[in-house]
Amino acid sequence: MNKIEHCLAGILLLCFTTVALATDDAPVLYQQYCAACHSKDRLGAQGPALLPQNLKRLRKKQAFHVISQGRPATQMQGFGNKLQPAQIQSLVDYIYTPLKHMPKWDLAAIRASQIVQHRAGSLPDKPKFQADIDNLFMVVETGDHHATLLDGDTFEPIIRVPTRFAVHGGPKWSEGGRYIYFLSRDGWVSKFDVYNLTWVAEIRAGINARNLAVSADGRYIMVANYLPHTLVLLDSANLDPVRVIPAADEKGQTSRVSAVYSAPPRHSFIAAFKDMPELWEISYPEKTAVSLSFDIRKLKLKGILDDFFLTQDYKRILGSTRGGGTQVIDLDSGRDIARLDLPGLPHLSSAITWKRNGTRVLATPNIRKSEIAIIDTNTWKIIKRIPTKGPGFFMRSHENSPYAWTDVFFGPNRDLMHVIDKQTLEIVKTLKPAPGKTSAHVEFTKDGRYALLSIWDMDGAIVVYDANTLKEVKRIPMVKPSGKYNVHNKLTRSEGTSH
């Protein structure tokens, strides 16, 4: 080797050594592999915040496995084929290291973030377009962060608008379809006036948010936050902040809020928590009330609820946890009244109900097991387990439809959609709308005549089916459409869709 070759070899060795050192550096690895989903500052984006406060239930050994192998029932992929064990361990240590300066997000910060484009009452009360408001759909297109307002009679888009980054959870309709509220993963609540086809107000209710709920009378919005550990109450008119409610137990231990839902017949919100075995019912005042009191009733549970289902009469809750176990809680008495043998992780927030043989049954997909469980809600006994081609995420039906539709969202058969006869409890057809592309999230038109299915792909579509013949009617190109939400079905709390 001559002097030049020797010098070049030395330079190359130095370069390779520098690259190796750089890629073993946890912050560099984080930016390369994690920041796109969890944000560059670890505060959460499409994925949750990666901070010690949010990882209380995940041990470091489990975190190592998640980074290496991915996590079922999430979009978290595994990096074991790209990273060495030492690199994965360095990432684990990094995400369990507290931030030097934890950002505060209190009432003052929330109020300062508020943007009001059009104050309540300043816009016309007549729609700018001709369509049946009750049969409108709002379609969330996660691929490029847009939403499309779709006419449910003609299946023609009315308008397509940009949303905040990473809209998370289903947007919620209010006031007869006049308004719809979106929540982004990074805490932005956005109010859209459908009549006037424009955004009217926004506010950042948290740093890393989970979902929101709208009161039955449309006056209040409740936001569930992962970070900070709070529930935030907003006045819906202009999204003015009303109250920040710390998510803490009697000992002062705080928790992420796993979900909040509206319970219209009870005139309340129901909230569950990721890190404490409690369920809260937060009542809101009647329109005629003089005092704005929001009483909180705290129910002690025997286990943490990661996911839950409210029965059609809003009297009972069926809840599950990632650690295993499913419990039934009577909301009036606050008692645990039944336990179910449902292994895996039933996705109860996507469960649906219908009448069969004189009783109401509940059907739930399972994000860890390839089955649909059918449960008698009178006895809380499992009637049947229907084998599927893979674990599922969404299940949907309609009062006027004889069929229930369920995806197999996880696994190699994610391009399939099962159609189940609600009386025989048999799979009558398995559809493959777009080979190789994920099929998910069916929603029906208000009369149940058509079923709309999402192809979750950048080159995706909404596929419209005749809900009785199961024949394709139309295909509407969209950019990774996730959920679609019908005004009538949501506001009437249809038994065939999530609430």
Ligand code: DHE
Contents of the next structure:
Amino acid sequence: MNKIEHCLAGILLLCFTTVALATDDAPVLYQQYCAACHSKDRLGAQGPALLPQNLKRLRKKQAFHVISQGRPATQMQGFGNKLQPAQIQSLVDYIYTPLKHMPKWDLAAIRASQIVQHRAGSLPDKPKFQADIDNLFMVVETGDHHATLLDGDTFEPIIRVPTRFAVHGGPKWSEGGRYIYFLSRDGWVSKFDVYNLTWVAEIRAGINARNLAVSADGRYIMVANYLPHTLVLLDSANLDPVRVIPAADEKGQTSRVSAVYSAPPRHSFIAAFKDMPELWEISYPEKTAVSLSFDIRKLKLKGILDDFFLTQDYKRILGSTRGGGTQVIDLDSGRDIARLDLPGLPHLSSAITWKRNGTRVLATPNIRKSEIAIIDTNTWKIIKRIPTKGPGFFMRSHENSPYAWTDVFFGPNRDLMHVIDKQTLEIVKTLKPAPGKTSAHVEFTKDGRYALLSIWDMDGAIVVYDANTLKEVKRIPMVKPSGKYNVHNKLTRSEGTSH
Ligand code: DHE
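The structure above corresponds to the form predicted on its own; please give the structure of the form predicted together with this ligand next.
Okay, now the whole complex, with that chain kicking things off.
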């Protein structure tokens, strides 16, 4: 090829690329820009399903804004610098078009997906390694979809195993730390036998799932789904599906499930919904019960709960709506007992509590405002708003620690971590463990002596701090370690961690 031909070929290639990029053929654009996170058939994967049924609360105008600007508090980036407005509009119209064939994900489909590698009872009942089981951590490494089992005394990894794609939320421990259950965004529940360091069973409970909860007695797993609109109850032994509970109101209008949590003292699961103002309490039978009845108590609310927090005694629930407004509901009477002035979007599922001046205070980060709100849980009054260097996502403490840790997850200061004195309610130190890299999600050892912090980076780490002197003790390389979960703190429902 001579120089002129080379130039012409270059111009042609440029024209072709421009034409290809300028296409407003929505299905093509979708495959190019959206499919990697939302799946090629729009059923959701790491990102939510993009179907009209799932977008009920998002007006088309807002969807246009989200595609061009991204969505705070999610991994959704903006495409305004890559796509023309007409192309964005064609994508909006495309995602609001119903699928020609809505896939069913019923009991039969769930059952057909089940994989049992080792049946319950077939593996030894003794750990294969030496460590205090009560002080183990499971670290989820979302960077390359792995999980690391960490010894909480030596801070040495015991094993690192691949997980399903995009595990989200906290994996849940059960039976004294023998088993741990993971959930991926695309609905896979995976059971890991810690004693034998192996996966034992898996099942796909939904097409797009939110989170899972384990019953207090360890016998049941409840999965909250976005798609389909269901709660799925599994028998924990081999993850056999027991029941699919449609998430629907009395008129048959279905809803995505916001989340489900276990309420051990109540012997129940508590679920809230994204598209209907209801709160469900699903009780499970005692071990000795003859019949398998799962009663559902449905409370009507004044507003939708997108995110919520259950008090330590499981008597009250504090819930927030993305559109604004935080309500306190008494779980026994179902009554709305207080309203809180918490502008922005308090991240209540990350809230923690502690005792101060004879009362129990609740502290919540806010994913739209640079503050930590401190609330008296007797009066439900806000007693302090602690200004931070940016909106935060997670918050943690421990019964034995004088400090509460909170990240600055969003904005230019995301490499900072504030340490707050739980009595004076002042920030006493701001750490910068890895300049330029997000530092987030702290979890304590079982005695509260050490705090483990994540550096959310492909070249990331767990940084271990002495929780009293706030000095670094150790750095363990990890691949974007999103969260870590300590057996003791989770199973004892420590006031300083999420449940
Ligand atoms: Fe999460 C927990 C919802 C985005 C990382 N997140 C949870 C839980 C819920 C939730 C309901 C509690 C689950 C549990 O542990 O039982 N998360 C949401 C959202 O609605 C939101 C804002 C939007 C979405 O994309 O679904 C969202 N979450 C994210 C992220 O973008 C994060 C930062 C990265 C990721 O992995 O996707 C993220 N979420 C986490 C983590 C937890 C979590 C690490 C566990 C917290 C804990 O310690 O308990």
